Each structure stands twice: as structure tokens, then as C-alpha cells.
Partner chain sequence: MSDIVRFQGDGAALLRRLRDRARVTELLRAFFRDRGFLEVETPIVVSSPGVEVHLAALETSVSRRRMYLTTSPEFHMKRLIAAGAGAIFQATRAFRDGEAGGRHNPEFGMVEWYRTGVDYGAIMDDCEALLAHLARGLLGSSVAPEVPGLRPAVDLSPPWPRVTFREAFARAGEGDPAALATDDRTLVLAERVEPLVGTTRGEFLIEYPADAASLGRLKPSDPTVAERFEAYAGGLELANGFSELTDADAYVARCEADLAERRRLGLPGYPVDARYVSMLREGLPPCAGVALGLDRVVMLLTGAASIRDVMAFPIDLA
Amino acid sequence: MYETSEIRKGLKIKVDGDPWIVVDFEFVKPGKGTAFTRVRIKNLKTGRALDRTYKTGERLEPANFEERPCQYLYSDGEHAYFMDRQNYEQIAVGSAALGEQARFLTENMDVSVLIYEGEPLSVELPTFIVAQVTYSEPGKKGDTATGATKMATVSTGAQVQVPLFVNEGDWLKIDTRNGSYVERAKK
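Mind pulling up that one chain's structure, the form predicted on its own?
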């Protein structure tokens, strides 16, 4: 059991029989009355988010998850298929569970699949990937003082905002958490 003092972002808890993850939290100590923790949690099955308040001293039930190292194989539109690196079984994850992360998947990418009671719920990608620019508008020479950006399509199919000096064929380091350009990379 978790104490309210142990609440942090990314903590996985069980609420009303469903698995939830803490998205945000705030400890509040009013001038009068007891302290409490205001928590924003997201249901890992449905994606629904809600706010909860826990008084100091309350206990939270941990959700028993299993994280399996897997390798991305392919996608058929409805599901993405991963190979478990320990027992070589295939795990099918619904495209709804992948969400926006699906645009960064590349063949043979090592990921971590989160499994709750035998059901794969989500996939954790590496924080950064390196991808090649397949299409971008040409930049204008000398137009770099403003910090302007343009859209570029990378080899995974994702569209990313990049600085004007990035050209087709360049390799980029991209943050998969928010889909942002980090820097140019060497392949």
C-alpha cells in the first residue's frame, strides 16, 4: 500500500478495480484543517482522466503491472505486434492503446509493453529516436535569426516542427514524449 506522501508522477495505482496512473499531483497544506494531496489520474484502460483528493494518511492500492521488454514487429492497422524478448511470444496491442506514439514506431525498435492482468495496456517507447527527413520545404538562406520553424516528415511517417536549416536527407534526434525536434544527428 502506498501512503499519500509517496504519490508522484507516473505512480500506478488501483482505483475502483481499474489501473490508473498519476499524471499530476499537488500537496496542499491549508492554514486551517488537515493537509491533503490533489491528484490528477488517468485510467490506463479507457484513457479517461479525473481529479481526486486524498487526505494525509490515506492509503492507495498499488496496481500490479508487468513490464516486458519487447521488439516492434509490424502493424496491420488495428493492432501493433511486438515480440516478447524473453519467451519470443507475439503480443498484440490495439492502436487505441498506442495513440500518438504509433507515429514513431520503426521495425525492430526495442520498447517496453505494460501488461495488467494479462492484457497489454500501453507501450513505452525510448525517449529519443533518430529518424531521417523524407520531406521538407526548402529553407530560405539567411532566415535563421527569428528561430522560425517548418514542418518536416520523417521516415517513420511522423510530422515534426524543425528549424529552417533542416533539409531532406538529414537525420534528426526526436523526443518521443512530445514529438519535438531535439538536434541533428549522425546515422
Given for the second form:
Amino acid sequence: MYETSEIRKGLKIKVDGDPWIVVDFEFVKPGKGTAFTRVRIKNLKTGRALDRTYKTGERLEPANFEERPCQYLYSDGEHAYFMDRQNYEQIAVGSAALGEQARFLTENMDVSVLIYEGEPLSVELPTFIVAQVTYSEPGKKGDTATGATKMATVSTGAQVQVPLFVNEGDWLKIDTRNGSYVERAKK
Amino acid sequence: MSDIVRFQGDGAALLRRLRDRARVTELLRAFFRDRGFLEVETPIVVSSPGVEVHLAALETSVSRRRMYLTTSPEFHMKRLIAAGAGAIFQATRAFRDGEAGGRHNPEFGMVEWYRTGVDYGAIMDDCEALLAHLARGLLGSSVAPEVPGLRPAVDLSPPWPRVTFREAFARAGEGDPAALATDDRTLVLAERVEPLVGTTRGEFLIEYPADAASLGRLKPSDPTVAERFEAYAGGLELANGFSELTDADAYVARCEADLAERRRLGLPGYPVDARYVSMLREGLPPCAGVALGLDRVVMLLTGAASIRDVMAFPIDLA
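What would the structure be for the form predicted in complex with its partner chain, given that what you showed me was the form predicted on its own?
Now the full complex is given, and it begins with the chain already shown.
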């Protein structure tokens, strides 16, 4: 069990059977009274956020996760399949658990699959990936306005906002946390 | 800038705030000097940290005798008043274990002042005048800046509204605070009432329930409430003050109740300061005073989101 003094960002706790992650917290102690810790938590299954207030001395149940290093194999639309690199077991992860990040999966990519009570809960991708532009409108000549962007499709199937100078065939470094273009990369 | 200090983050912004902080302490010294207050010093290492239920003191020892880091300079300042010091102030440090977060650091700056022959109304007058003085001196305006997503701009010009505890609960759509058990009341205060006090302008919450009097005296015309106030601005609780309790027997009774509650909660007992009790028996003149959190004032005036933004070395870097 966690004490309220152990609350920190990123702490994973179990509330009403579900796994939640602490996204923000504040120590409050109004009017010389009992101290509380006000916590904003996010449900790791549904993404729903919630505010809860814990009295100092209350205990929080840890949510126990197993993090398994895996390699991405393929997707069939409903599930993405990964191979556990330690025991070669195959793990199927539903699209809900995969979320937005699914669009950055590439064959043989090393990821971590987070298992909560036997069920795959989420997949952690590398923060940055490098992918090739498969389609993009050519940049208009003379349009040099700084900050202007256009849409590009990359080899993983994801669409990314890129600067106008990016061309088809370019390799790009992309931040998987928010899907943003970082820079042109050498392959 | 190097990691030797900690300025690996936004060092320039921190340095700017530290300069503002220094300016704030200059301005507040001038404020009290111009009003005839004597600046005093009281000890950091003390024999009793007070016995308030929800304060945890840091322990130390002097020649193997157990002592504490002060949780508040109030006891010693009132002993000076009993000795005839008159209007006094100081800017010092106080220490409270377990209090850390965006608005708390276990070691923090405290500005405390007292006047004799007045009640807490005069101290609230000082408080609002001081905040407006600091804002005008630092910012050239009596409006503290907005912090987007966190707090609005705050008008600090006097007079600040004074809302009673009961009225504040009613304003938040809550019932009579006297009908709630203490812990439940504190939760409602934190969750529903405080967020509506002193949002876009400075405001005082006054007339706390008698059981939350702390070291304040009960209101002579209505002993169900205490002459205690807290000052709020921009959602920050800035100060806590009282018309001081001068009755020795009532003080001892409150200490005993606090110590009983500490035992019930399994908290360590602290010694009651016998010299403070003797001082009350000999006679503390009618007086009123307040403790103002210096770090929070600097946060408010510099638009800082966290207490970490106004101190070079918060506890994890101390």
C-alpha cells in the first residue's frame, strides 16, 4: 500500500478494480485542519480523468503491472500481435488498448507491452521513430512563410504535419507521444 | 548555468523572481518601519513547537536535549509583547514536516507582526495595505498578474471583502459549518468553499468556528465563533491571524484538548511551553497579530505557478 506522502506523478494505483495513473497532485491543508492530497488520476483503461481527495493517513492500493519487452509482428485490423522477446510467446493487443500510437507501429519494432492482471493494457513505443514519406503534396514554389505546414503520409500509415520543404521519399524523425514532426533524418 | 545551483531549468526566470523576492522583503521592511513597528528576532531552535494537532515539527537536539525547529515565531513574539515591546514584526523562517507540494515547502518564509490594544480588524487593515503596497512597489499597480490556466489577475487594492466562515459555506451552497464534524468540515472547506474565496480580488475569511479558534480569542458577542481570519488572493491562502487569546486557563485547556487529539491520532506529543503559560498568567495585553507566508506572496506578485519557482533551493535540492 502507498501512503499519501508517496503520491507522485506517474504513480499507478488501483481504484474500484481499475488501474489509474496519477497525472497531478497537490498537498492541501486548509485552515490549520487535517491535511489532504488532492489527486488527478487517469484511468489507464478508458482514459477518463477524475479528481480524488485523500486524507493524510489514508492508504492507496498499488496497481501492479508487468512490463514485457516485445517485438511488433503484424496487425489484422482488430488486434496487433507482438512477440515476447524473453519467452517468444505471442501477445494480442486490442485496438482500444493500442490507441493512437498504433499508427506508428512498424514491423520488428521493439516496444514494451504493459500487462495488468493478465490483460495487455497498453503498448509503449519508442519516443522517436524514423519513417519514410510515402505521399505528400509538393510544396508550392515561393511559399516560404515560416511555420507553414502541409500533411504527409509516412510508411507506417500515419499522417503527420510537416514543413513545406519535406518531399516524398524523405525520412522523418517523429515524436510518437504527440505524433509531431521533429526533423528530417538520414536513413 | 550549472547544476551546482539548480538552475538547469529556466534559470533566467528564477533569477528574475529571486530579485523580485529581494525587492519584496525591502518593501515590506519599509512598510513596517514607516508604521513604527520594531523589527525583532526570535529563535529558530525552540523548546516547544506548539501542540497544534495538524502541525508536525522537525526535531533537533542541543547538548543532547531534545529541541525543535520553530513552526511559528508567535510564542516568542507574544512574550516580547508581554514585556512591553509594542508593535513588532519580523521576517523569519518556519519549519513544518510533511508539508510539501506546489504551495508548501517544509522550510518556508514567514512574515509575522503584532499590534497591542487592537483586535484582528486592525491586522486585516495592515494586511490589505501591505499587499497593495508590495504590489504597487514591485509591479507599479495593485493588480497581481494572471497565471494562465491556474489563477486570474487579482485586484489587491483595499478594502478587501471580509466574509464570515458561515457566509462562505452558504455562498458555496453548503449548509451550516457548525453542523459538520471537524474533518468533514475541513474537506468541504478545501473542496468547495476555499475555491470561491479571494479569487479575483483579495478577501478575508473571518469568524472561524470556536473549535477551529487555534490561538484566537472567541468573539465576545458570539462565543460560537473565534476572532480568527485567513487572507486569500488568487486562490492562495496567504495569511492566518487572530485577536490573540490572552486567557491562560483557556490556553491550557486548548493545549490539553490538542494533545488528547494527537494521542488519539497516534501523533507524537510535544511539550507545552511552560514559559508561555507563565507569561499568560502574568498578563498578555490585548493584542492581535498574523503570520503571512512570504513565498506565497512572492508567487502571487510574480505570477509563479509553484513555490519552487520562487525559491532557489526547495527541499529536494536543499
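Basically, rigid core = biggest C-alpha set you can superpose within 1.5 Å across the two forms. Numbering follows the first chain given and starts at 1. Computed from a prediction, not measured in an experiment: that's the story for all the values here.
Name the rotation angle of the smaller rigid part against the larger part between these two forms, given in degrees. So the smaller part swings through 14 degrees relative to the larger one.
Displacement in Å of the C-alpha of E26 between these two forms, rigid core kept as reference: Here the C-alpha difference is 4.0 Å.
When the rigid core is overlaid, by how much has the CA of T53 moved between these two forms, in Å to one decimal? With the rigid core fitted, the alpha carbon of T53 is displaced 2.4 Å between these two forms.
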